[in-house]
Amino acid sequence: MKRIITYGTFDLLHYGHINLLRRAKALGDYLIVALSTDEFNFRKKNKNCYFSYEQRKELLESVRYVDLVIPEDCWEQKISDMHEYHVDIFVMGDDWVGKFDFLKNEGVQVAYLPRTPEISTTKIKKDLNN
């Protein structure tokens, strides 16, 4: 069984997120989503989410491509997650190209998938504020 993992905040879940999750799942058999906790988002990313961690987790768990949602508490947990969850493929959006290539040293394939260009949570929030 091929296990895939991706990381993110997934606030204001939209079709760009679904596209990423669908394409990630197509790379293997079991998709794990490491969901940024509220504390991690605020402390390390300087962002407040509209939906709480529990609400975002529930939304992701309802997506048919997602098999497991785990918390992302810090940047450094990625290496231990690769081993704990026996990950074969690490997937992120292509705006992160090169940032996680160090995971190849853990025996994990790293894939950067193109984002859906016309949509993002930042764009939704900006459009709603206008």
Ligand code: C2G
Given for the second form:
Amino acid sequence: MKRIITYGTFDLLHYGHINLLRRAKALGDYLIVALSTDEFNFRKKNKNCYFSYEQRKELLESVRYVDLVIPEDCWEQKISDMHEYHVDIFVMGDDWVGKFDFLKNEGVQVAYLPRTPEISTTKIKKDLNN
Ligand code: C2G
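Please move on to the form predicted together with the ligand, as the form predicted on its own is already shown.
Entire complex below, previous chain first.
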């Protein structure tokens, strides 16, 4: 059983997120999403989410590609996550290309997948404001 993990805020869940999750799951059999907590978003990612962690978690758990949602509450948990969840492949959108290559040292494959252009949570908020 090939186990995949990805990380993110996934606020205002949109088709760009779904494209990422679908492609990540296609790389293996079991997809874990480490979901940024409200505190992590606010304190470290400078993101003020529209939906709370619990709401974002509920949305992700309803996505057919997602098998497990766990909290992401710091930048530094990735190495221990790889071992705790027996991860085979770490996946992120290519806006993060190169940033997590160090995880290869944990015996994990690292894959950066092309982002879906033209859509983002920020764009949604901006467009709705206009
Ligand atoms: N994404 C994408 N296409 C988009 C928007 C997002 O492929 N149009 C991908 C991002 O590249 C990321 C995932 O969807 O892999 C989640 O996006 P965000 O919620 O913006 O995640 P981010 O804030 O980048 O958090 O420790 C890692 C961080 O938690 C990543």
